[in-house]
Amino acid sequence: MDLYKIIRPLLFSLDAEKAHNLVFWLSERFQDWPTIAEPKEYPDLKTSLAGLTLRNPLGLAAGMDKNARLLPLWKSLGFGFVEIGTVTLKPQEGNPRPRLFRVTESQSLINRLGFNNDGALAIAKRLENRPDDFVVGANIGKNKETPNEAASRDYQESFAILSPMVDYITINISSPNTPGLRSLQDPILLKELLKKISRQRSQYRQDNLPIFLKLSPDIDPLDAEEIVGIVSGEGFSGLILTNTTTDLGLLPESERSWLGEQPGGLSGPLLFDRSFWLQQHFLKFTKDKMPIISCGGITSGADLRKVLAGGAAAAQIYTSFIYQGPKVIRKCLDFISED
C-alpha cells in the first residue's frame, strides 16, 4: 500500500513549508521503528564516487534535510547517499515567509528559503549519532550577513567543524536566495575562494575528503572550461550540476500568472533538460577525470538512466520526492537495475 498517496492530499492542502515541518516532526518520532520501511538492496547498483562506496547511485539532494534530522529514515528508504544542508556557520532563520511554493500542474517547486538552518556547531553535534554504513555529505554556504569579501571565512570555519563528521563536503555558491552568492561563481572570485578552502583542508589533514562544487543552471556556459580548471587545480573532487534556476519563464504562463515577480529558485521536471545539457557541456572539459553528480528535474527511472548513461557518476533528487513520495526511490532503482 502506498501510504504517501493516501496522505498527500492532506499535506498538499497545507502551506508547503507547514507540510514539510509536519512530516519532519512525525518522521523524527517514528524513523527508528524497525518496520517504518522495507529497503530493497541492489547489489548490481553498488558504485564508487570520488573514492566513496555508494550502495546505489541515487541520493537525496541538499535542501530537504537541512539539519541532519532524518538520516536513519533516508537510509531505511533506500537512498544510496544523502546530502544535508545547506549549513551555514551561524544559525539563521532564512527569508521571511511564505517562502516555499508548489506549482502542482508541472510538479515543480519555487523556494526562497534562504539557508534556514541550525548552524554548523549544532548540526555537527547531531551528526555524532549518524547511521553506520551510509554515505552522508554536508552542503555548506555563507551566512546572509557575511559580505562576499569575507565569505571564505564562513566556508573555512564550517568546513573545519563539519568535515570530521561527514564523508564529503559540497561548496554551495549557487543558491539564488542569498543576495550576491552567485557572483562567487565568477572565475576570479571562485579561484580565490577554492584556494582558501583547499588550504583549510590541508591544514586539518583532510586531503582525502572529497569536496564538490555545486553550480547554478544559469551559469554562463563559456565559463565551464575555466571553472573545471580551477576546481581541478585546487584539488577538488567533482561538480554537482545543478542547483535551482531563477528562470521562471520555464513555467507556462498559466502556471506563473499568480507568482508575479516572486523571487526564488525553480526545481522540478522543467529543469531537467537544462541541467542535463549543462552536465554534457561540462563533461567535454572534465574528460571523465572528475565525477559529476547530476541534480535537477530527475523524476523517473528513465531520467536516472539518461543522466548516468550520459556520464554522471551519481544523481540526486528532491522535488520528485515531494510529489511522488518514497516510491520514487524504488521506481528509479528498479528501472536501472533491469538494464
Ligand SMILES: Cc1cc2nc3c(=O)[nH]c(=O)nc-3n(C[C@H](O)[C@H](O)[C@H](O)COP(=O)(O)O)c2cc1C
Contents of the next structure:
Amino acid sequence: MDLYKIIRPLLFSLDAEKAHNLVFWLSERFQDWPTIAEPKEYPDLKTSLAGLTLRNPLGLAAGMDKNARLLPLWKSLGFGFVEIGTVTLKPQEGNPRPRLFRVTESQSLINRLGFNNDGALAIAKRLENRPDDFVVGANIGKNKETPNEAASRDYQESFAILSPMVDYITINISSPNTPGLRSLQDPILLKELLKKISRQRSQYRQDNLPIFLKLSPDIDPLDAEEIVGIVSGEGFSGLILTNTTTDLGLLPESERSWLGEQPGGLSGPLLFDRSFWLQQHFLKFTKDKMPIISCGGITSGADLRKVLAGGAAAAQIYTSFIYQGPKVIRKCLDFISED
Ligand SMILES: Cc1cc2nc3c(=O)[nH]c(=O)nc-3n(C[C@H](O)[C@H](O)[C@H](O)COP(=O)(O)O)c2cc1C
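Next up, the form predicted together with the ligand, please; the one we just looked at was the form predicted on its own.
To see the whole picture, the full complex is given below, headed by that same chain.
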C-alpha cells in the first residue's frame, strides 16, 4: 500500500512550507522506530564516487534536510547518500514567508527560502549522531549579510567546522535566493574562492575529503571549459549539475498566469532537459576525469537511466520526492537495476 498517496492530499491542502515542517516534526519523532519495510538493497548498484562507496547512485539533494535532522530516515528509505544543507556559518531565518510554492500541474516547485538553517556549529553537533555506513555530504553557502568580497571566510570557517563530520563537502554558489551569490560563478571570482578553500583543506589535513562545486543551470555555457580547468586545478573532486533555475519561462503560460512572477528558483521535471544538456556539455571538458552528479528534474527510472548512461557518476532528487513520496526511490532503482 502506498501510504503517501493517502496522506498527500492532506499535505497538499496545507501551505507547502507548513506541510514540510509537519512531516519533519512527525518524522523526527518516529524515524528511530523499526521501519515497516526494510529498505531494499541493490548490491549490483553499489558504486563509487570520488573515492566514496555509495550503496546505490541515487541521493537526496541539498535543501530537503538543511539541518541534518532526519539522517536515519533517509538511510532507511533506501537513498544511496544524502546531502545536508545548505548550511551557513551563522544561523539565519531566510526570506519572509510565503517562500515555497507548488506548481502542481507540472509537478514543480518554486522556492525562495534563502538558506534558512541552524548554522554550522549546531548542525555539526547534530552530526555527532549520524548513522554509520551511509554517505553524508554537507552543502555550504554564505550568510546573506556577508558581502561577496568576504564570502571566502564564511566558506572556510564552515568548512573547518563541518568537514570532520561528513564524507564530502559541496560548495554552493548557485542558489538564486541569496542576492549576488551566483556572481561567484564568474571564473575570476571562482578561482580566488576555490583557491582559498583548497588551502583550508590542506591546512586541516583533509586532502582526501572530496569537494564538489554545485552550479546553476543558468550559467553561461561558454564558461564551462574554464570552470572545469579551475575546479580540477584547485584539486576539487567534481561538479553537481544543477541547482534551480530562475527561468520561469519554462513554465507553461497557464501556470505562469495564476502564479504571477514569483521570484525564486524553479525545480522539477521542467528543469530536466536543461540540466541534462549542461551535464553533457560539461562532460566534453571533464572527459570522464571528474565525476558529475546529475540533479534537476529526475522523476523516473527512465530519467535516472538517461543521466547515468549519459555519463553522470550519481544523481540526486528533491522535487520528485515531494510529488511521489518515498516510493520514487525504489521505482527508480528497480528500473535501473534491471539493466
Ligand atoms: C525547496 C527547495 C529548497 C532547496 N534548497 C537548496 C539548498 O539549500 N541548497 C542547494 O544547493 N540546493 C537547494 N535546492 C535545489 C535542489 O538541491 C536541486 O538542485 C534542485 O531542486 C533540482 O533538483 P529537483 O528538480 O530534483 O528538485 C532546493 C530545492 C528546493 C525545491
